[in-house]
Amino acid sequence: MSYLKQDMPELNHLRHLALLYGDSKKKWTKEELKYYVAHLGMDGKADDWFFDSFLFISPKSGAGRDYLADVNLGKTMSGEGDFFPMCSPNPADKSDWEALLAYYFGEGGALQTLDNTISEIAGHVPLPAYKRNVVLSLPYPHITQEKFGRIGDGREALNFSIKGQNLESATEARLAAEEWFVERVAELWHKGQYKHLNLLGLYWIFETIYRSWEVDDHVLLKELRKHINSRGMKFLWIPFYATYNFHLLEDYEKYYFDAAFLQPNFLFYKDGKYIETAATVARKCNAGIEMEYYLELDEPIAITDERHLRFREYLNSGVKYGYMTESACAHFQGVGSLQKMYSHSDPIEREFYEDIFHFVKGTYEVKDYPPLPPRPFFVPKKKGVISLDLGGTNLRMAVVDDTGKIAHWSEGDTPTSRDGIISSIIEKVGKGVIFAESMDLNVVGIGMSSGGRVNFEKGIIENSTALIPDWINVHVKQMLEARFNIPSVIDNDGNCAAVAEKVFGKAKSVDNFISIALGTGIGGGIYVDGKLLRGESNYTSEIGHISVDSNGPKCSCGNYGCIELYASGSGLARWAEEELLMPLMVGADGNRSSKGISESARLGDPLAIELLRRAGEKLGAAVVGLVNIFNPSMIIFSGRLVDVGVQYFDSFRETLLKRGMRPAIDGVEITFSTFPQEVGIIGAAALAFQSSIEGLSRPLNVNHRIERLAND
């Protein structure tokens, strides 16, 4: 499950896609387009490029019939109160087709005067990577046409109506004249020869598909991609919110269109339209997610005081639900909104203007809501989760929001049974729960990453680390759910340190990523393609297991010499114990503990500065053959002991650029985690989240929650 990925090569590489809005009787000029084409800075001069794909529409043509497909007879828009859509009585005829081409493609028109605009704005800002995508829009063949005029292939006049002639008649009309302004954009779009443009494709500009005993756009649009495809180019859509339009996104690459994002319409409903819902749906259908925003339009929307808190939750949203980085975006922001917003009175205009930069860059960050209005209709509440990390030496839990912040923290001794376990867990879930709930956050589920191996599908701790003893075939989601009423997930720490990454961390924007967990133990997880890798029993990953001597001492898995022996926290302190290669107490209390052999190095120990060269070398000879295997760009430190010392770190990189292959060992990044000491919190917190938006836990019923546990 995944939203339609950013920066695909077979898309050319689109992130970010705005919608231009267009009188058809006005022409495009180098001052309306460079706010879309660059940021710009203070002094009104261009310090960066803004979007990287531009979508054309014009509604109506010079003589003032349609393109679009349908019009509103009602007096509401957006499917609220007397919203009466209908086929246009005013279609667009041959000559307004002929006229659209004129407009994108003529002298003047909008993609001469968009190459144009890039080349100024590329004398004072080095060119991007990647030419700038235009969309185009093709112009709905009506089902009221009946007279469209000759295509110049033999045919009499088309007919795109059932009047005189039967269905298919009808919708092979309609079939060649789309194929007609292909071709005709294809052959204009050669002879153009643009500098810094590439025609990624065509857009179908009604925002649903209908099939009828009046009209047939499932046969057309099946006929129409082909042809389409054909000549080099894709075919794009962005359906309205509807169940109807989900369902159709389910199988929409299979018969209709090489993309589609998804429009919440969350700034027009009163209610009703989630971004969240909108969020899963498109993540689910491989589909992305389109932005609303505007400063005024010409028609009645009911929430227009809502306005600027509507879109700050489309920003924040971006965030929370990945859709930021993860997901292709298209962007409504009516006519002219963002040069208007550049130099707005307004402070918040003015804002949200950087905001939308920021958020096309991967930049933005979570802002705080304006003011309610007075009786909203949405009031926006942080969602929450209760995140545990049981390790070896430490119970932690952590109620942690949306954003991925710590808001309560929560830390003990691990009990050294599994009831003393149990009894902790659920002891700590309780007070954070409630302690959510003093912050108004809602809680939508409880994570938990642990050692050992976890069926992560059923939540059933089947086998338990030595580093937890009696921790065994213990069914913790079954556990939690029954006692808390909350959804509850639970995998091991090293897929937990992944996630975390993935979700709220550096991984982010990377596909191909390993994180290493450093603790007592060690722990690992691999992501491939932007999936993590689970494997038919949910254990991959065990980095701490690979083996690198076969003579050395046996491991509580039961494989002699492996890594967790040598390079971990209790490895380090076991290796200087029973290796004798530090015969002497080290540390300022005589400690041969991983925190006193980090100590003594820094120290100048030489001991200690060998033992940490020598497990840091062990632990590159170990992963290096997962970089050759996997061909990662990063890996991730997090855990306690990233503060271990720098010979333990520079033995490892230097062991995996003297063993990796090239050029896999070149492109890898080595860094630290964000948040190191609290991967494991921040892993299961996002773990839960992730469950929460994919819909793979029950729905939430904590109306006596909390009155319960007050009273435990």
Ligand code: BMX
Contents of the next structure:
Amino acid sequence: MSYLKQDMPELNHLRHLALLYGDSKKKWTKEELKYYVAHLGMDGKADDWFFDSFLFISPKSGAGRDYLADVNLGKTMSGEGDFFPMCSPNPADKSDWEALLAYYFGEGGALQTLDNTISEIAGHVPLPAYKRNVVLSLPYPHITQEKFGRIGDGREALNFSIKGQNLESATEARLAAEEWFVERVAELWHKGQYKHLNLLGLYWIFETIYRSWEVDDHVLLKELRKHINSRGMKFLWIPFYATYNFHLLEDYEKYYFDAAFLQPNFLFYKDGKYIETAATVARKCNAGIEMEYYLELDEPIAITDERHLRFREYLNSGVKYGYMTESACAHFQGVGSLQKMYSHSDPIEREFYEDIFHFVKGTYEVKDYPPLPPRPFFVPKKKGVISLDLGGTNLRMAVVDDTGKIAHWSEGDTPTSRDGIISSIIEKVGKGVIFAESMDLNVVGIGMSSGGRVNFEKGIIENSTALIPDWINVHVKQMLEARFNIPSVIDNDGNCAAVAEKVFGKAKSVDNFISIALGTGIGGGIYVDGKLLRGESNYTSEIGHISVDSNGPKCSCGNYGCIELYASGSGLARWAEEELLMPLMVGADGNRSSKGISESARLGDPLAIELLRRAGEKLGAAVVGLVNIFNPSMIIFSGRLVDVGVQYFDSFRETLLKRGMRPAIDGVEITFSTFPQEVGIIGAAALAFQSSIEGLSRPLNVNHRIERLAND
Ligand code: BMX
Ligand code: ZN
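Would you mind generating the form predicted together with the ligand now that we have the form predicted on its own?
Full complex below, order starting with the chain above.
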């Protein structure tokens, strides 16, 4: 039972490895590297060597595609139970991998500059006993890459995905690409003839080892390691703190890697108190430890204080648990932190520079520090959520604050494929988070409103009609939480619209109402006695699928003659086109969408007006049934079609009054939402706030929480 020992000949005397994150568009300079290569005195001159080993990592190619594998950002500290890696929607290809080789080995590349930096310092400080180690990251072979490029005399571009092939072939392709990269590294290294460097090995950038029905990194790594070793290099890994990684660490040297360093992750999680556990596990598994620090120049004071205390704990624990001198250590230091610490105006940061140096030398002594402040230590900022609304036509994203105000809005077409929707969601949320941060909003949740049958508890889209093709069995909640580490919630868009009215809109003090969202389809949400009607499985209130003609056209829901086929945006256009007046109708510009129809009606086209009247009447006929059953006091319309034309709503009202049972129908107020285009977004935002209040581990009682929020 021991750590991965320092100073082992087989690892060329590796002791402390600095992680150097770089931007592949920018070359490393000697000025930047010298802070890691040497200790600088007060006069700025090198007076000793600093790190003995250097790991170069570049997350993205110059073209913006990802080398980095996805990291598990599960919502618990260790990611237990909610591990869900999402491969990059924008994976690097062969040209990017070649660019990475140039970044390492090219003229003025990382290795040449490091070698020159050492040469320069060797002018003042006697050379160390051993050459300095370099470790290079391998780019991750993303399973989203279907056309990596050709290798050797291969006739086709390598495909890393299981599209069109089985998992075994996909894994072979991924391995072939990695082996090609390793060969190129070996060749280029040989050509480089670096004076002061030793190529210790290659680094596997994914912080766990993943296997599922579409990816098999276990097999890949076992084979890849053999290949790397056969070229005289070692294979290194730095997993995050999670019991499944502890488990993998137990066997790591037997199968996967030659050296591994465990991340305590204590710096980044407010509930983390795990340096001791991490040290125990590392010691048990013959692994090293990762030191973790960073420095941001514009963080709030409370965070700075907390960061200082936590980092002090890493240093002190190095003495207490022995890893400072017994264990090989990797040093995560954010981007350029050591350099910033050296010249920092805050004496505490400056002191850390010296402390890290002593730590690396093995001479750091424990320093006292005040106890950690009580949680929560992060300064409470104003709260916000990221909200998404996916409909048949548009995908929208907004940042919403806790008063329901939209701070940021973006909108695009609904992508035509499931993968397209997923990538677009990820991209939009990413942008939303950045925007929220720039507004100093603390993002407490992600909410999504979507058409389809939604398993609300689990956050899964179970099924959809043809309005969103292929939008079936999508684990949205899991995906968002894994990716962004933010509690996420998803509900049907009709429900979201109703929630929006209850929490922020016209129904704040209304207990029984029906919300009808008129868009590409017709979404519904119904409140009964102050509670959102959810039914057995949350599949209620699909108002659009009430049949108004049992011999009508077939709907993709399974039924015939659904009201959505006549009175929604898509329905109006269909009805006009297929059955009714449209062939005769000239219209304003011949536009046969619902917009064209509405435009024509506004210009007085009698056929368009007639069409709107008939649609309103049909919707009225359907809703009469709902009024008779639920006895609401309000019907609220929202969605794109609220402007479709007065004729539609006039005839809706007339039908209701004519056909509804008395006195129920007389008590119904028909009204329009005050934010008709944003109901989905606002409702999803309200749900996200609800979930964040009590955490997501318990079953949700949404109605109770919505009221709480409404009363706040
Ligand atoms: C459809 C159905 C409903 C949804 C309604 C409104 C799917 C994908 N959608 O009836 O769940 O509430 O459309 O959707 O099954 P929108 O596209 O008009 O926003
Ligand atoms: Zn239907």
